[in-house]
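Given next, in structure tokens, is a single chain: the form predicted alone.
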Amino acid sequence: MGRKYVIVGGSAAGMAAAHTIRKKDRNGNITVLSNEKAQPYFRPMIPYIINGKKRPDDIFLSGSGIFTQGGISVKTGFGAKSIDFQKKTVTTASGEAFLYDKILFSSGSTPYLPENIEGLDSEGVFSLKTLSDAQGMAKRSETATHVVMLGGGILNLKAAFALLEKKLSVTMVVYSPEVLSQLMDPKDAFPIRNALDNAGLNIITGISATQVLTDSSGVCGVALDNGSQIACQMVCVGKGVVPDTGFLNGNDIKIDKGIFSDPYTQTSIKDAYTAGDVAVAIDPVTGEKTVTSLWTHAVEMGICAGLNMTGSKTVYTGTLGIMNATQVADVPLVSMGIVHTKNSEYETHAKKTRLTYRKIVFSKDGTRLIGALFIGDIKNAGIYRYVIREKKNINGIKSHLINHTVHYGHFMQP
């Protein structure tokens, strides 16, 4: 009988572990439990079933990418509720256990809800996370008018556009001085901004939304700390995410802003391994402990796990900051490594244009490359991200990389 693999969530990274693994041991039971009534799926592509671009089906994982092995039991549905370490078992929701001979918490995050805003619980009120959230969103615009999206970052952002396209009117309430304040400092975004306004969706910053109003039919409006209302009949929340580690209570498993994970992406329970934006990773700018929410770096994650709990021993090279690829409004973006520098001794360079922004960013004695940021005009910025990660020598190089003339041609060795 073959070895057991349990892996606890249908995410990014456990089904890159689930396949890694299929693909290392051909005879292993592989079970995923997923607490989604829906398989696997992008989840990056969920912002096309809001507006209709996209169907349930069209985004699935199985038989795309790295998704192609067989013999993988996913059971949706099946929420963990408790893991016993000594006895190696699962045990879901519904009571039913599962053994395991190595296992995998890839069990991803939950929105983060502000206990200071009233109302969250409305019918109405909605955290564009999973894919039901999403069906839940394309269902109320068809008869909403006004969405109130409370916070600026990324998946909001995707969100707003969605329900743009769909002829709503949209209005995104930001408590920071700037949207997307985690990847950029508020005066690096203008080209966003720009952006963002002539598309014609309404920002307002400096605010905090204080409650949700509500009447019969669920959302009706947004109260604001200044004292005003927005009328809306419906709220999309996007104040980032918490690692869901509720499973994990009363375990000595160590945890600290998500599940530890040493060089291999083992937690400190033996033959007990984590993966994705559970998992508390190493910035290899910084050193320090770090989660990310990105797909990639999930996959990534997930394959190492994989290839560690079959036992050919893999070092996670670690999660690159608050690295991000993106489009919005048409305008794609890149930032990576460390950008926010306001108030720094870190050697900034910065160059704009009406419809371009470009930040690099230097250690405080100007000897290594740490950060960069590209809006508009991204070329080469894959270079730029292998001299941050692999903390390349840039004697030589660092007005090329100041200047946006580096190429491959400069790490040839002759």
Contents of the next structure:
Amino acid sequence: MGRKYVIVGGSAAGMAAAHTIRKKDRNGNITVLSNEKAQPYFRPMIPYIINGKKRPDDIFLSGSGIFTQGGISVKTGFGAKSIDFQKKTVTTASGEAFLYDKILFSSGSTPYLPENIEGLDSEGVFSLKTLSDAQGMAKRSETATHVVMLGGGILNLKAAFALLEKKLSVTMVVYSPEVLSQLMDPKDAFPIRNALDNAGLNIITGISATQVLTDSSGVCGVALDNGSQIACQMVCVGKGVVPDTGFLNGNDIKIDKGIFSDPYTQTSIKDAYTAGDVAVAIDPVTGEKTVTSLWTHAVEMGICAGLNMTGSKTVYTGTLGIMNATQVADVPLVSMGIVHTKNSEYETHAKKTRLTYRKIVFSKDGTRLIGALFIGDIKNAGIYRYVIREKKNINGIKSHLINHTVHYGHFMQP
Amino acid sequence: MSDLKEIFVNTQHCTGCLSCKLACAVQHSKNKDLFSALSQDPKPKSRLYVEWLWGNTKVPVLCRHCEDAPCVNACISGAITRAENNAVITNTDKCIGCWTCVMVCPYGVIGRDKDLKIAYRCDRCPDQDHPACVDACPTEALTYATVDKFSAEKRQAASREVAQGQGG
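The form predicted alone done, now the form predicted in complex with its partner chain:
Everything in the complex follows now, all chains and molecules, and the chain you saw is the first one.
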């Protein structure tokens, strides 16, 4: 009888861990508990379910990328309810108990719903997190003509574009002075903002919603804090996510924002590991604890956890608090490391054209690259990430970094 | 040991003639011949790059098909997989142009096709015995060999240099 691995959560981190474990331990017994009904899928792809460009079949994990191993038991519809660390058992909402030798908490996150907005539980209000949310949005968008997006983050922007493509009119209400404020200073967002405006997205900034208005068919409008109202038949809330740690309530496990993780992805309790959105990791640039909700980080941390669970001790090299790449309104974008430089003393260099913007950020003393923001032109972004994350010595290449002439050859041993 | 081949780069042999880039672009054009490639719109793209370094060293840079490839881990659409010949391949049907792979590639060798809005990179010419760049290279700056063979030759060359050094 092989070792029993139980994985709580069947998305990026959990499935990356499961496939890594299977590669390392051919005899282990791997069970993944997922609270979703669908089999594991590429979560960042769900905006394509809204606009119908992809079907669920197209976005399932199995067989793609690193998810090619067999012999993994994925139990869908099994949400974890409680853990007994003494008896090494996890009990699901449906009452089943699973014994483990090693357990991974990769339960992910749930959408943050601001308490000061009334009516967010109304029919026609969505937060885009799961395949089922996307399917719900696709259905509602068949009859809706106008949708209000609350929040100007990357996920809401993707959802907004999916709805624009379905010929809905879309208004985005953003409390911050500009969209994507987590990924860049407002003044740096101009190429994106221009493209969004040109694409027909109606953006209102510096405004907050106070209430979702309803009639017999669900949502019929949104009331704003400037006293005005917008009529709509659908609302999408994108105000960030919170780690899903509810099933650990009452346990003596260290939780601070998310689940504590040591450098080897282990929690404060023996034989229990954590990875992904629910885990707290250290940002190698700022040295601070951080929780992010990025697929790429979740996969990397999940692989690391999988290695550690099989006994291959591996340090998780960390999660950049800010790191994302995407394309919105035909404009590519990469943001990573420290990119908010307004009123800061960092050494920054920016290069601007009408359609592109490249800003790079060095430490105050100018000796280390700590951030980069590329909009419209993302060439060699990976080299910059490498320098930031690995804290590379920039002697001799700093001018190349500033002038965007850096290439891999600069890192070869002469 | 593995008998799978890789493309090896010897910067000391590279003269910067760019034959490799031309051959790569032609090989990845519709009709795979130079004259129709020239008139193809949008122009076919080379998947390798020749950079200049320290005085006059030329550095051909192309996808290393990394053992633990960051792009495979990072891909959010499942488009990037490892093929049987060990090459890391981007499935053009699945790629959605999110550029996460561009963000994580430390070699900077994943390109952004602005027309098709998908990522492209070296595919080691799966339909050919040899990658087009290797065949086109006149100086053996690019070679296609197994790791074992390449390192054996490296060792032999190194020992020859040592022997010559001792003789001189």
